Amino acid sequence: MAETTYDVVIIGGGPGGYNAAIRAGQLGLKAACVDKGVNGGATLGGTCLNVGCMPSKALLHASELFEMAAKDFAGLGIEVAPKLNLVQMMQQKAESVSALTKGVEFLFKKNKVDWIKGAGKITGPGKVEVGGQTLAAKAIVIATGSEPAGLAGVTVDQKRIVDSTGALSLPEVPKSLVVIGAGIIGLELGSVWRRLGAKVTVVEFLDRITPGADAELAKALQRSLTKQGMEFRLGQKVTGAKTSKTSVALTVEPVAGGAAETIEADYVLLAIGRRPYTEGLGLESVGITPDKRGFIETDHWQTSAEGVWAIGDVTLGPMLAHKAEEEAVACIETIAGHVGHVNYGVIPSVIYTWPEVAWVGKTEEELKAEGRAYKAGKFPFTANSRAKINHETEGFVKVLADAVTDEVLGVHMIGPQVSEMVGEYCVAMEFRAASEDVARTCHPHPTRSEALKQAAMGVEGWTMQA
């Protein structure tokens, strides 16, 4: 079969291949996705749009409201008994990520990207092979993404041992859910199945949970999430797992050492982090080695082959959509002869439990660490107008900023709709602002992101509403 030639051949069809791809077509490149599509097949977008961000969001919402109706809204002075109706649930979740898809679809289409539909796999400089068809490219991207990482002597069978993948879509509400995990992914799809029902208990590894958040954040959500239900086993390892047909006996014993213990659950899910896609990709016949944990090492995105590029999960950093989308645009820019750049010091994380938790820049503990003298800013949402009259006063926003020149280094919120707070302080740090410009930027009133000016204040002392 003759050849197609492309400008770049993009690997992957999630937020990094998908925004490459969109990138290159507005760019006026020649270009393909090569993606064997999820659902059959049937839908570009990765594990973010299909069984990760997108439909965990769904029911993260669903679930927030349904426990609302239940025990908040008769305190507003509004009756309901709700009753869950899971199928339903699901479905609307099923349609939502659905329209995203096709949405992906329509901006290929937009853009002239051509959908090669298939696994890929390199096979020499310059060429990929998709179901027997080759393309020549005058650059390849790897875009192929993470999976849900495996854990010795726990073996996902998402019947009754789950990844975040099988907790999407599990038949019922647990009466019992043990989750083995304490990040991101384990905390978020946990608070999905407690709040329509399920006793929850988190085995942890460390001894904190949320690794890579400020410890005081992590202290504050893990208070939270205990108050609402949420039970706490740390310092933990789950050292094995038997199923039958209606429940799971997990062996766990302390890290620091001591007697091993059963835990029985009716659903256990394995949330211990991911792992990058790149294994079947052929990388060996352009000459890369991905490292002992499956990354490919990048130099402004160009891996050590001449002419392969790769982004996203599959390189070294936070396996985060965003970071991937920023990845996607700037290195079709650098392949278009322009100038691509990313500010990895301002790649905010969200944790979208309730309370919501979101931060950027530096911690505490990193600073410290680094010997750099730093001043802090702290306000709590019990003082702000807007969080008190809406009955969701928990959690706090604090700022970290250069004790010399007023630098905000970094910023962590724990509290109501902080995800889409911490845009603000990203913008404020991409210009290198100091605490004081945020604090004398007039803020609506009564609006929670007061709470953001109130804590710059904090930074020099002059909080005003606390």
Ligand code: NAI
The other form holds:
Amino acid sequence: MAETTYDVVIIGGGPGGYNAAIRAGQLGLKAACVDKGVNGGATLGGTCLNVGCMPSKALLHASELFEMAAKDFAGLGIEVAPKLNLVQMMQQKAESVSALTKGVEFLFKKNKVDWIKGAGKITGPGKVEVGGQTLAAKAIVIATGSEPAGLAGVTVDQKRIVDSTGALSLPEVPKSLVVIGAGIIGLELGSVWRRLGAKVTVVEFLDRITPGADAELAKALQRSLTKQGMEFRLGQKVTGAKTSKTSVALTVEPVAGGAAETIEADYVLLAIGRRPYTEGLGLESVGITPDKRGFIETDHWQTSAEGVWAIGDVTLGPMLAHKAEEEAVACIETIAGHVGHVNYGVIPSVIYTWPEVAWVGKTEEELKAEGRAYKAGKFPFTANSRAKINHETEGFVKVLADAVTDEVLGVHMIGPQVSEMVGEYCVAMEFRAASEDVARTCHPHPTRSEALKQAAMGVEGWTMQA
Ligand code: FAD
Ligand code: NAI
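Please supply the coordinates for the form predicted together with the ligand, as a counterpart to the form predicted on its own shown previously.
Now the full complex is given, and it begins with the chain already shown.
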């Protein structure tokens, strides 16, 4: 058996794995990235590029414009009668995804990373086997990501009952779609299909949507999505599903107890979270035992086995591409003898619905639970001139700052394009800025970003434009 020696072998080619490989190449380490592709495909990029962030955003963008053309253009004096071409919408998604995965391939070549196709298995300290080939590695980085979580009684067949991967490629617009789980996937993909014409009902176990988001944002989002036609059934659990050729009958019961009922839909999307993926990885060969939920525990990305590291969705923390990317860089820099660092307090979250929701730092609920004294400043987009002239006034920005030091502790926003605005506060928080620092920073006019400044001014009670 041929054996090649590497400084670092990375298992998994998603945002964790491919960024680790590129950084390793940049730092002059001899690196290989072993990836088996997602869903039978043979492209780099993992969940994010192939069946996650990117295809979902492609459909969100296209469906958003479709709905705007149908509902908002006339008010701007543009008369059109949009007609859906679902095949083309899927095609443009596939083309963008393909360009992105090829981009990662190019970056591997540029940084002299060997891309080894196939399933990698750790067979002992410093050894990874792929399709009969053994790679010797001074360091192994596990970046094998996650997969959709299942639900007893609801079998995903990718025909009538789909997970996020199936929901990204439905062959038709459902007449009715039931989404199980009012989390990020459910609301984003539910939005896509509602905009294209489906009647969407979301069944959620908890009595609120988007757990983890600030409660005020979650309420505002639910109100807005309800107004758009999405129906929410909170505090309900799905106990079974019967599938026929053309529809699904779901049995739903109130969590608090009460009579069960049946909801019929032609498609069901199961989106109740994701779980870490370590199948066939050979963890036992190096003595790693995942925690109860299957996550690999780490200390500064180092696992309990010497020379074996882990990053991204397979480890604890938010399951987000940018979290995986930060960990990739920090992990490789540590392996290379530098000091790697991730500020877990400043990892932003975004829900790409309309309006978008974005936040970073602590929620009001978290600050209250910690007993931390804070002040809040809030600014509505109804008072923002750019939002007003664009007829997109929904939402607000809320800034939470320490009552004594004025340090920004959390920022929560809902409104069109807030995904592009939250980064400003990430930078501010990395520099441990006070709300006054943002309040006294000149922002361009007219932009939505002025709402960020006005909300910061609100912390000290001198918001001027509302
Ligand atoms: P992954 O991207 O899952 O990559 C792991 C890779 O490892 C895969 O290619 C897998 O096939 C491979 N692999 C696994 N085991 C082996 C093995 N033994 N040998 C070889 N290869 C192996 N996050 C965001 O930040 N923003 C978003 O907008 C966003 N949207 C999303 C939308 C959807 C529908 C979904 C499902 C997820 C979304 N996410 C989003 C989450 C994001 O995709 C993940 O957080 C991210 O992909 C995690 O990166 P990773 O590198 O840890 O793992
Ligand atoms: P999620 O954790 O965001 O939401 C799952 C929802 O399902 C929760 O509200 C939960 O209470 C509910 N739930 C759990 N069990 C249930 C049950 N039996 N019946 C009804 N409801 C139930 O998970 P989701 O939406 O599947 O997404 C997985 C992860 O993927 C996200 O947490 C996020 O990390 C990532 N993601 C990120 C995106 C982004 O950054 N924009 C987009 C999509 C996914």
